[in-house]
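For reference, the chain that follows is the form predicted on its own, supplied as structure tokens.
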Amino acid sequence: MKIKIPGYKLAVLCAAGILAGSVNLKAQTVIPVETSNNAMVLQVAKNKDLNIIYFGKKLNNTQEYSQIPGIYKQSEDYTGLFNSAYTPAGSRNLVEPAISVTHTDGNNSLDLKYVSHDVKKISDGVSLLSIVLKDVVYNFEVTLYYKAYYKNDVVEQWSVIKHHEKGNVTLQKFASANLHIQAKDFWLTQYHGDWAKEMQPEESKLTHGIKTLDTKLGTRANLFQPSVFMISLNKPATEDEGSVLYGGLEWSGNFRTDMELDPQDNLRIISGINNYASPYELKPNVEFATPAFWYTFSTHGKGDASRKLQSWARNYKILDGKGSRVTLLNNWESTYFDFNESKLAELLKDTKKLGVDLFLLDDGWFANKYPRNSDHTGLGDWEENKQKLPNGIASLIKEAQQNEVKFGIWVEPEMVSPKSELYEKHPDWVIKQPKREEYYFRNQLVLDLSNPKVQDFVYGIIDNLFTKNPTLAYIKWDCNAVIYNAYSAHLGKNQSQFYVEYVRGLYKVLERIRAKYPTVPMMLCSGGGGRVDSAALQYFTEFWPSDNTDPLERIFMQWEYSYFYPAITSSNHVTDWGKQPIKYRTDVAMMGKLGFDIVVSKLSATDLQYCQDAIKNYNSFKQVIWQGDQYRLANPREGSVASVMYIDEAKSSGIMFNYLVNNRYDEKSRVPIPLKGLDAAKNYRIREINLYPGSKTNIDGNKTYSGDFLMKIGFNPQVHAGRTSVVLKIDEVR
């Protein structure tokens, strides 16, 4: 008998036969986690050892699952915990571990063992399996937890750990997920980067050892390294062959992920949140929850495993996902910080002229005894600067009225300047070494988020602003500096559990912000992508992949972070970095959410009509681009043409971005671009929009192509150095 569940299967079956509603731990019990196509299969051992028989494409007959392991003759496994599915440490295992404790009177060993597992019906395609472990000696357990989201091939894995023991045990190694894998070889896609240079991939083949990626920066996490990355199986993956494994933490502070190749030659995958300098002091009966790692497996190459996760984002894991966006124009490249009521009064005249929806004021606005007019003084202070705006916000916001635009602010409320009074009067809320120097991250320092009152105090920086100005209508929120000389005043002896404790508090804030505004747009800005994690972005819309604006830089940044995340949350503006026209850069920033940071008023008079004809047509297409399917078509690491497309649902209407991104001689695109995810059967008439003004198309929006043609032949946009960039629209013909 096997026990069906819509968007789950779970099915308990053994050695001698079936069984349904009881476990028998003298018969091989196995439990399968399955997804539309894949399944990660979970074995009870005869010695109640739970351990992982199979990762990968899942089989038709569910029964045959425990028949895996005996197809396999490799080198023996002195310990049995090569496959664990929660590799505990101390007992008898010989390779890297997910967990690691002291127990209350000094032993360091664990040994888990199976004791119960459930599942329950979240929503209609997602289910939740728990799984208890607990040791043999001490009365410790652990739960795993495993969140299988059916039709997108996503599964969430964590666990929640707990003790009864009669003092404190330390947790030394506390990892959400740890994953087996079998297949010949694997190729590492990783992530590598710092300011301005975000999302620099590299892929090499893993070797036997530990390949460890990690953070140790506490906040703005993910400036050197994020927690994303991609496994090829057996040979590197193509966008659109292969067998791929993508996975990341739902973490926003230091993370920890372990890949070691085990004497079998399998691939053990161990992650969770960092424990360097964090051993955590656990009491009896409390509960420590990992955040959550989630992954996604496809045997059909990058693009249908980031189309997958892309849609999973949309659906479950980003603020508002399936929602719309607002386009804005921001001050900062344009003012800096040197702005005061006129000037900001022209700026929104320029918002309403340039036809997008918000105003978005940047850095400082605020801070009377330090002014903010540099990045030295006054963060920390959040009252309005009286002299730059001696009618406060409110009158900003009337005057945005007036102009038929929506108006936002920027804040960085976890920040500290040196200078200012907040600091003066609450240096004990700053993160800083008591009797040590103090060292500066662009000039300021980082507020204790593990103290609740300095969690009361970020809360009611935002608070505040909406119950001064309740038609506030954006937030960006910055994230500047990392963690220099780790030191909590609150937490006296506890240091250890600082950079845990820091993310809960930074959730907790970020928890009690969306109870009260639930529906705000807010902007995750970390001096660029110091902060995209699937965790974050739960409380925002959108972040901003980097501070780097270069039309040509974000071509390839845009590209990577897609594989991970959806159009609809990555900030995309237009400024005057780079050396391409007007047309190149809004292009460009078109994939996303559209937004502006340039002088409007220094615009030419056929520049700012291209900008204005180009957010209409944005505003005809990007539901296409915001919950449509991405292909990626013209690698621009491959070639001199970058080309990528979006698609609805129905595949009856596209949009396809194309660019040169090769300045030599006579570059251009030579050869037809095949289209992907249209239907073979419909027709399509294919027209270039969004020209200069004066410019011609040689493009005949007239003909007809059969979606057959355009996949398997393709589609020429005729981008050259005259034609730097082409956008085109594809329709159905009915």
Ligand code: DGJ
The other form holds:
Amino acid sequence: MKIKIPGYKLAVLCAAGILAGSVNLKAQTVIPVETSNNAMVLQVAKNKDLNIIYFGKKLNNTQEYSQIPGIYKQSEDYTGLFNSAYTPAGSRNLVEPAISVTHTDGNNSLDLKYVSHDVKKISDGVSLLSIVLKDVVYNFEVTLYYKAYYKNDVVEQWSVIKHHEKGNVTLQKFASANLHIQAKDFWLTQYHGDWAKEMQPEESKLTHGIKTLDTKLGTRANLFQPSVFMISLNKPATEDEGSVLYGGLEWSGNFRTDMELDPQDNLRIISGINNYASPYELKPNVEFATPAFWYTFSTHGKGDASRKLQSWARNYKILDGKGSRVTLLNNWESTYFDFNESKLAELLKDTKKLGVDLFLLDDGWFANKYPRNSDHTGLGDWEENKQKLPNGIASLIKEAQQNEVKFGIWVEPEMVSPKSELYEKHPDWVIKQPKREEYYFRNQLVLDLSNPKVQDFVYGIIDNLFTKNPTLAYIKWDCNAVIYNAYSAHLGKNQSQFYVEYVRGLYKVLERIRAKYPTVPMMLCSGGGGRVDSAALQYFTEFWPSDNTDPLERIFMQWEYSYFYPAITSSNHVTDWGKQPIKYRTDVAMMGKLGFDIVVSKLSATDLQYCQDAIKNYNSFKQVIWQGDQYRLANPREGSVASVMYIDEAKSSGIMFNYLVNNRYDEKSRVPIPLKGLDAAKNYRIREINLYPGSKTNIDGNKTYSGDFLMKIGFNPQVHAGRTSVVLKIDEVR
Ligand code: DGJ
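Return the form predicted in complex with the ligand of this protein as a structure block, the form predicted on its own having already been given.
What follows is the whole complex; the chain from before opens it.
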């Protein structure tokens, strides 16, 4: 029989005709987790194991899911656990487990059996399925959660682990999610990087055995590798074709995702907090909740998957995802540490002159005993530096008000300089090995956020700033160091809790900040994009993708980020990086949340004019970029032209960005680029905007084209060496 739950449909098929959540379950209960297009189908086996019997496009008739296993004639599964929904270690298992524990008596075995399940409607289109599993020998249980966002085809999965044994149980491994997928082949797209080289994609065919994506860096965890990935089924998916799964962990610390092509040729994906150096002592009757792993799946290529994910992020994940954002002028690259009140007064005037909303004061404004005049000193001493700012931040904010601009400030609250008063006063708040030499990343150390006193201190930095300066309008939260010599004086003998408790401590601080300051925009920065993930974006309105703002590099980087995060979260600043003219730099930065970090007073009159006009243009269509659907039209990795467009929900107003990404002789847009996402029946006009002062366009903005034409034939933006960046405004003609 079948129950329909509004929005997300969860059908429960039960041989005995018994409903979900009830107890008297007989063999072969089937529990499909369905969204508008897809299904992940769980089945309770006769022996009460909970298995995954299907992952893919959903069937019209949910009754038919139970027939799927019989169709497969693969090799023997000697364990009965290869397709476990949460593979327990130490009993019959022979493959990578999702959970592995040591019980109070030293025994390492676990065998989890289905007990019950339940479905709750969370809101329209969002439901939560929970399934209780218990060990038959030990008083140990795991509840699996599947939160389904029906419309966006996104599912979040996590587990809650609990026991009632007579002492602590050690969690050796404690994954959030365990998927099992059947397909002919699996193609993994993963990302690697370093400072200024974030989000470099690599695609490869998965072979038998285990491929692990992980980090052990503690903070700035994504520096070498983020947790986000794609898996194409059968063959590599393209922008508009193919079956592709996207996944990522909502955790701003050490993660680990194992992708195991098992002996039956099926793919097992197990993702969660990295258990590296982290066997976790769990007390009786205490719940250990793992972070959520999200996934989405599309049979219509990477573009469709990313639009669903972007929409999900805006609607459910990112702080103020449907709200607005400020444009800004940042002073980092124009002054570095070298500024004072009069220099800043000039920059505040420039902010107004440029036409952006806010001035963002970066690193270097604080510390007195060890002034922050370089990156060697002062982190932790968050009082205004009296030499640079004798009248404090308050006077800068006043000055900003006089210039009719808002004021924001940079902080790096989790960090401490070895040369700081904070370090002198509280050496026990610093993460370091007591008996080993200190080792620095960017000449600094990390504070021990597992310690509640440190949490209070970090919260206090932000709270003090706002209490003293209630009109402070923006925070850039930086995090430049990774964790070396992981040791917490606070945790004493429980060092293996450290990596987990650090991140929990960070989230506690962010919770408190958001409870008191719910909407103030905060940028998540980590010496670039070393930290962005869907958990952190619940507290931050935007992130800094990379210190590398060379626009040519950014075209590639923003392209990759955009698969996972919507444009409204991508802080793109125009700087002096790269060799491109100001127009190119500004146009690229517009494909997200626009900002500047240049010396405005050094701009030529026409460059300044260009920027001012471009900002006005941006203000007129930024909603389309922030809230519209993004379509990737021409891949910079596949040709000499990159092209990306955004279109509003009504399909009446859009914007198309086009760039030359190859400066070899006579490279240009030779053929029209087909547009996407328009209404075939509507007519549109295409007009070039963001023209550099004095330049003309050959594009006739009065011509009308049908959506049908533009999507089948396309439009040539006429990109060439003399026009390396072309921005086109698309408007419906009524
Ligand atoms: C690293 C950030 O990515 C930069 O934008 C800047 O804020 C510096 N830190 C300041 O130290």
